[in-house]
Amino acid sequence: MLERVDYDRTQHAGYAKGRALLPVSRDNWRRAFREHAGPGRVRTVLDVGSGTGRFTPVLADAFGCAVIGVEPAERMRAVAETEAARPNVEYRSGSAADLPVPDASADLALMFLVWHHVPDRAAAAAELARVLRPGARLLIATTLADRRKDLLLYRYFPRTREIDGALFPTRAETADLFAAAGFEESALVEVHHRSAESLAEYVERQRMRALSVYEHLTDEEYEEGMAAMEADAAAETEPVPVEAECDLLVLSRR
């Protein structure tokens, strides 16, 4: 079993810069969130596993309502409170299995690349069912083990494909677990995400080691992959964006 990533020990230092959203990606995700928020007025949104606040302000902009970012890692939360503060955004300590909000108090919840970090997924699904009102939507942006994309990352760090296969559940496993907690699948869509405008920019981001999968690589694997990536970036004559289609699983609270 892979060791859990401790975001208070690693990741927090370079995460905000290494994973900063490009405007085109921010727009694409905001549009997807609005499109799949479901019927009814959205008054309170939860960003579960909000990290450094990468998507919390995006949710606030999308819905113009109160957004609560819930994050267990103190150092990630501290970055969010400094760099992603907004008048209608609040960051609280908590986790997917222990959300600091009342029953049926949220109209929408987002988990963005968080689900694979949750140690007790059944408890988290039950807790999300508790805090979401009937008819509310849960949006899960995640890799699904049986729907892995042909990511550029896999080319330079081949073992990351294997790691993702071990870390992420399948679509059926995820749907079945949430069905038991009182959810039903409404949609599974792909959202176009651009990580960098060129390979050279992507290299700069990867040097910040802001992807949690790097925590499972040896230093030798990481440096070997970076050397190959840097060589290709140096040979790049025409900038080519680094982008992929990302899965967004939409679940409705029964």
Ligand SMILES: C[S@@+](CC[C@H](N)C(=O)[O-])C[C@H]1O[C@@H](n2cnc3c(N)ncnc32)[C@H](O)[C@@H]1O
Contents of the next structure:
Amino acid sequence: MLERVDYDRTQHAGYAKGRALLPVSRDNWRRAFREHAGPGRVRTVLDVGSGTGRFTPVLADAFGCAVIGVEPAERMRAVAETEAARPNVEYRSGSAADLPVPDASADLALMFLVWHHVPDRAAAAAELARVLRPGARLLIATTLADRRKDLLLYRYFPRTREIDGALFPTRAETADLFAAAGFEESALVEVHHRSAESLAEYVERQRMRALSVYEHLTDEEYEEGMAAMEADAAAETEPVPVEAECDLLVLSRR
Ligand SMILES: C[S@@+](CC[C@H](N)C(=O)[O-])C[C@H]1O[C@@H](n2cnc3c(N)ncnc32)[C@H](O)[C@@H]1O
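Let's compare: the form predicted alone is above, so bring in the form predicted in complex with the ligand.
Now the complete complex, all chains and molecules, led by this one.
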């Protein structure tokens, strides 16, 4: 059993910088959010597990409406409040199973790389069903255990592939749980995400250790992977972007 990652412990320090969105990725995600927001007018959006506010302003730009970022880790929220503040964005304390908003008050919710951190998933699905209006969409950007991609990370830190298999639920597990809470699957799409413009830039980001999966590695495993990556980055003659297709599961509130 893998220990739960507490973002208030170390992740909050390097997350905003280590995981900053490149413009091309920001554009791809903004487009995907708009494409899959559903037919109704979007007036209130929730960013559940908003962290340091990486996607909260993107949602505000995409829909031009009020966005509420809900985040349980105080220090992640504090970074969002200083670095990702916008006039129509608000950050609140809460969690997926305890959302600080009234019944049927949101037209869209996003959970970006959050679902695998939620300990009480059935309660969270029921809570998301409570706060979303009928017909509203829930967008879940996540790895699915049975659809793991060939990530560069897995090459340098081989055990992270196995850890992801244990951490992330499968597509069927996720769909069944949400079906029981009152959602149906609308789509499962891939969004192109570029993490860095070159391996050298990727190495810089990895030095911040701002990936929760690193917390499950020993220091030796992390250092060994970093040394191999640094050697390859030093030998890089042409910059090769680090990118992958990421799954976005689109659910509709019945
Ligand atoms: C990988 S970060 C993603 C943050 C942000 N969505 C992003 O993509 O940058 C995961 C976030 O989920 C939060 N989290 C953990 N457990 C949660 C829960 N039960 N409900 C909501 N968020 C949770 C963590 O505190 C952390 O900020």
